[in-house]
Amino acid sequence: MMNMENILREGSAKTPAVIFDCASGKLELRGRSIPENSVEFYKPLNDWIDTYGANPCNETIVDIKLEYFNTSSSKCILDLFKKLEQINKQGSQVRVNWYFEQDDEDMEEAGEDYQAIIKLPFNMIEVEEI
């Protein structure tokens, strides 16, 4: 396993908590994603996935627990998924768990939209509260 830094960020009112752990292969985004500049916020995450993808764990679990995200974040999240798709193609298994609150049709539909676009095993998980 390469010696690379994990990303651990506290969430804020506008940005999600981020836990990217290279040793366990667990990636999590949780909270709200409405940063002032989505591209700037997600760039280090995408760069991290590029680096991680050179030497990934046998299995990578991606937990997406967002209660809300804006349009510019959705594009950045798609880019992130596309990078994970490449890792999955190279033979390291990547699984996505998309959490959404019951009665939150927007987040459920967003997950289904990604599921339709992205060629990754995708679990839709309904929870009472994120």
Given for the second form:
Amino acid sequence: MMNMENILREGSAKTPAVIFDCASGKLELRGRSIPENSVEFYKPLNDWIDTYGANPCNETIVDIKLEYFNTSSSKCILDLFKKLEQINKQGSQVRVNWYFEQDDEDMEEAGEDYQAIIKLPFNMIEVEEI
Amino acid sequence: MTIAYLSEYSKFVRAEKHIMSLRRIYSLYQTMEQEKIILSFSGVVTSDFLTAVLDIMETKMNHLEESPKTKKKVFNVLVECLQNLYHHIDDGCDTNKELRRSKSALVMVVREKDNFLIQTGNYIDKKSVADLDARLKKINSLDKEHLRDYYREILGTGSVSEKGTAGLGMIDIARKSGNKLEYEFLDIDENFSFFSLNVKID
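Having seen the form predicted on its own, I'd like the form predicted in complex with its partner chain now, please.
In what comes next, the whole complex appears, and the chain from above leads the way.
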């Protein structure tokens, strides 16, 4: 259907595992995101979403399972959400599942920060371990 | 005779120095143990250094009897502090000596009775002092909720610099620490001040 490659990346000590699957409309970030310069890391992901947005699935599910991210990443993640916001406006139903570990108020609040800025449905999910 | 004496004397001095320097190891060790310094480093902050330090800290924290919540907070604040230092050292300076000085920093993690301290020190261009001071004053004047609003404001409106910084580091540090940021600028010479930062995590 779509002529684009999925993104599959293993996580590292400073970067999250990434699964962006265009056929199922499932996008996942898992682990930690603390690179010194996150633009380098996130640019290909944001570019992928641009391409995906031209021909998205009816439903797009975004699973954010981050243990921690630095402020350099926070801006890039916001850009990613802004692109998804556009895709949501254009017809694909986008849903964000924001995972956070029990008692991790910081990550819970981080999810709320994005909710306050981005017009997308957020589902806050508390889990024992990410 | 004289030469032999001198040579004996210099041997003696060397031996004394030797003992002194060995004693210093023990005294440093004692200081670090007594003060509960978990981590102490001074030198140039590079990307590889960051990776190594975070790795060491994670291992050390795993052995501490602390709640996962506290461990995570300490780790997160340390990441921001280190990356602040890392990005700061990119700032241009004229001469080699200045460059070396501006790239060097001090990082310490101390475990106090009821809290952790993350302490950093680095040289800062005098021209940047007023701006940083104003930002920190503003951050310290805000309570928890206003700090959150301020963070959201900068996140939503600011842009990322080429270095990948978003102007959110200090706000994030203050938010996660839950305490006021203690800091000081020391006058060094006509070009530099020394910026000391003390972040307390309960």
